[in-house]
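So this first bit is one chain, no partners, the form predicted on its own, shown in structure tokens.
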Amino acid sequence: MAQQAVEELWIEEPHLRALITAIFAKAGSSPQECEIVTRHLLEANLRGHDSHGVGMVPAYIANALEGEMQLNHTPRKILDQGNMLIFDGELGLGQSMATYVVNEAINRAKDTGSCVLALRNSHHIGRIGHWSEQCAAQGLVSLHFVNVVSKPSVAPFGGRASRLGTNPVSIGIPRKEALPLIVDFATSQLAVGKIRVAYNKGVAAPEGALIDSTGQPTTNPAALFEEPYGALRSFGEHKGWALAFACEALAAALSGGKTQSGPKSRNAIINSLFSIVVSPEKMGTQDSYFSELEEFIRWVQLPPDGQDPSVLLPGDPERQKRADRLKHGIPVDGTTFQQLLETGKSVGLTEAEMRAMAQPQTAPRP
């Protein structure tokens, strides 16, 4: 069964920005790479992807110490032929090393009109949404397939084991004055660290997202993290599995890069990534992207009675509830801001000094 529930504290991001800051500056990262995996790690964590977030420091600080993460590199470039680039990340920190490659795609986008880009062998890049909006404040369209090698824990549709990662595919879609319009969700009913944040907590799985080490449904986020293992499951059934495949095919086979074709080697947790990214200005139809495109957003948010529209955008819950934690605080629960300071120590901070930064509360800000 999940453990017993546990207490959930609430940081406010600046004070959360600030210690998220010193374990990786003490672990050694430069000045420009502390700025951009604290800011990425805090973004999901504004936006609702708490899987995306802070918590997946501990990972990222055991394996740099471990040297299954890089930090302070540069991808190594393998192809630069027309509109085609392709970058090794050699286990660089996956932040620094998808930031680097996006930018190269839409400075080539801009240039020539399109860029296919893929990026291998990269330590975890994070949230995918975040490098389609990289591009969308562009004004670049914007399409990424990425795929997992680290533990298997997504069993394919029909199966009862383990046998890929949750593969996340990701669609920017910029508009004219507004907001951009983000796709971002992982191949499997929930990412692992939605799993891991429940089993963190204490508290049960969606139901319908996990199956036992014998194949059964189940709501217990120990499955993915007890023996004996069970695996997440596709969504939509065949039609998850089939994007899943996708993802080992594009992101990884294309680019040169490693499927999950077989159990877990090592510690580093391995994204190959797939783009491609596209001007609608240099394909000369931007004026009708725009116009269309606002054109279908008004019919489907135009309701039958007249009211104000109800339907939601993809990336508008994102953005509502950025702004409500903002507000707020961040809610962390505390066996994962217990393994923060656990991780801190292992740099050299102390618990105390952690605190002063952080400084939890029980409560969230009114």
Given for the second form:
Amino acid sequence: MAQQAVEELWIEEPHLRALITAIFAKAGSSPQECEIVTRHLLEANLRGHDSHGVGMVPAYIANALEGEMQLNHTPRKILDQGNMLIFDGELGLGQSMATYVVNEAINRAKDTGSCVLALRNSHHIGRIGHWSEQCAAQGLVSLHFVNVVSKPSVAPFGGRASRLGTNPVSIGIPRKEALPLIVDFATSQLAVGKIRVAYNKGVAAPEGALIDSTGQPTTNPAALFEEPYGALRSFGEHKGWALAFACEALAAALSGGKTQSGPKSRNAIINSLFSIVVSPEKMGTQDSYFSELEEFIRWVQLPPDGQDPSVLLPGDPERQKRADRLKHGIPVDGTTFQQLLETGKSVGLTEAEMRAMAQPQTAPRP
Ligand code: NAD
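Mind pulling up the form predicted in complex with ligand NAD next to the form predicted on its own we just looked at?
Okay, now the whole complex, with that chain kicking things off.
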């Protein structure tokens, strides 16, 4: 492994919230933006996607300080025609950009039945399931395709060199009297952030996720962070690669944004988003949609032998993790915590005040 194993800390949700809010406030985000970005990042940690949680803060703040990301920005509307909306994020803080444009799409879909939404050239928009949840909370079905323009990290199926990003896809499926189903994953075997977490912790990456610079399988997470660089593999062999390709076509090319068509050219992590938001109510299928969905769920979870069902639905693992982390605290590895402290110092906070806010513990709360 590239690094020594590091200690794990546990921080309770309100304390971590206080620390992250303070960092963004000190960097210059408005109180509303602080609330939006902190809630988004903490929800990613609570749901077990540490790759897209507070560990992103050092990169976000570094980008803001070097002019590679705009705080307190409003997306620029490029097209508003029928049920089609296009916005340019102009490298605004991604959580603010996506919250704004998804809300616009929700309003349009409630009015007309559907909305085709594109947000191009935003800074990183984080955990994509968050945007499915925003739509599902309003009773709307939604599909989201995202491309990433940054340092390429994924090799196309059949290739050996990193050529594209981890291009995530999410689908939000609201239910009548239950929490929505949220499909949300990268088209690579793993998100880059999950390899970063393994690298920071000094542990091996899961088998099958990485190749080294010669194209051979490796579990060393340094393959993504140290020369000679290797690459992530797509999930599901050719299928993940084909879906990742569709993300470039829809989220970037069709939206008027940029595909990953060369090596990293700037420090910003750029996401473009293509979404379709649909109202089952306006489609006139709401009753059968709800009843068929419940019938299907009942059928797939029906135990063949009378035992408890072990089939989970998309979104279930995240809900279970959330309950656990609210109770026991959020694990933050020591390297990530140190990076947060350095980031806080870069915007003028002192280590003493940040430690007092975060109150890190060396064991989970019982
Ligand atoms: P993952 O491999 O953990 O898959 C998560 C999905 O699988 C969820 O929908 C989850 O509910 C579902 N799931 C997991 N176990 C299940 C089970 N047993 N039964 C049914 N469903 C199950 O996710 P990932 O690929 O590591 O992605 C992590 C996060 O990274 C996502 O939130 C994604 O949006 C985000 N991401 C963002 C970017 C970006 O550029 N903004 C890029 C890549 C990934």
